[in-house]
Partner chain sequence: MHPAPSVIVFTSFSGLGFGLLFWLGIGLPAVTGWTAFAFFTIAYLFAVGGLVSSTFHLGHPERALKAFTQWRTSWLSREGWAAVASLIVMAAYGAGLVFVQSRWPVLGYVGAALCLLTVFTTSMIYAQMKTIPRWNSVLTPLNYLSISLGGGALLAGQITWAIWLLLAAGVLQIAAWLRGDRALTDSGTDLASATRLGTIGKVRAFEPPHTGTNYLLKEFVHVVGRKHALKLRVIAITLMSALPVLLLLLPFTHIAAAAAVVSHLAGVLTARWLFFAEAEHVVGLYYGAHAGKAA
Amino acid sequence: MTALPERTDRKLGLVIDLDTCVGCHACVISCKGWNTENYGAPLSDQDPYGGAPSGTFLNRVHSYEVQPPEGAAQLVHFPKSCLHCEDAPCVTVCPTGASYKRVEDGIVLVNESDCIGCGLCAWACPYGARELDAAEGVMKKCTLCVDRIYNENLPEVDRTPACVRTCPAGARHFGDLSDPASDVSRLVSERGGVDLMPEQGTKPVNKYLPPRPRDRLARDAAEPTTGEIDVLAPFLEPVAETPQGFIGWLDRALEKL
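Now I need the structure of the chain on its own, in the form predicted together with the partner chain.
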């Protein structure tokens, strides 16, 4: 049924830390690796070794430059996958019932054997989280690795989404966002986690932790008693303003010529 559930028992989702993401794209690759050979149809590539490759991905990493009114611009790497919205517009537009939101954990899934590949759900998603696979003609999207998180055949440490498991920077966190005591909920409240495009009214479950300002070097160096970075600051002072030794002699000699 493409009616949305009144409420879900849990809200499983991701918290993505834009402060720590280094933009390595490891989550993109592990996502594609796991999902091309597990839930549903494989994630096909077109012309993969040719001049114009393209393919289906459930997770993509953008990079943005943010220019504050003063100081250096900041580069922010921005992973984006399905946000498993509470008011998921992609589900209600689906004519076949292939798209649905699970009552038990809030995961939004596509039943591929019912999908006619009309693409309407991808139109309805503001985040570009759904891609119609060009080879299979069915809609693909993040499953929150539903085939890992409950999979008793995997060691417990691996029962998280592939992207979370693989992130070398620890920028991705998985958990139940309906439980205020969960690690992910605490992260969101401590770091001021936000919704993407709140004005679209989708109520995303996934949250983003905004990056902290990064260009503090100059200020901290000016105040050597605060901030960790200053431990090294005195050692980074130039040893001598005027050249000494051989270079100093050379300098003076050249000066006299």
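Having seen the form predicted together with the partner chain, I'd like the form predicted on its own now, please.
No partner chains or extra molecules come along with it, only the chain itself.
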């Protein structure tokens, strides 16, 4: 079995803003595309156009309707992938040493040539972040796009996980969470970032930024300040006293009915 390193030089991971994520699944598709064409065994699909399609994904988005103690119910989109835990139980249960945590950056990976597909790591992971590829018979998981972030053949702007590079809402952030001055660390500090299921004691590196109450945001938007009203006033005046063009014709036609 694999031993965890006592410490890692860095803690590379993701910070996911649940207030910004719109559930578009762009991160899911980009992750599937990149990891099927590049690192490791392809992510297979079974019966993709049939009645019971299934497949292997390293990142999934779950959507939940939640009811806060105070305020209106809201829809929360919750992306989930491997959290690259400091105390990763998936690593310590692996009988062949295929699962391991890197000392240099803290990324948890699977050496697929040593994986026997026993599934023990999937049972040990409390987040359901590992998937057995049915075609290859090996365990697959998020790699933080290790083949992108260190690839000097890519433009610097692309040396980030595919899901982060693709997110149209800017809900996903990547960086070193061991550095208090990093952008991701400042986000966690300023927005009150939290661990997923901290009671499990796995110390996940990835963090989540909680969603803001929607009823307060809606009220603020519905009640503009005096300054905002002054700015909007010219645009609130009617364009014409009587309807013109097609709308005018429609208005006259409806009056005759």
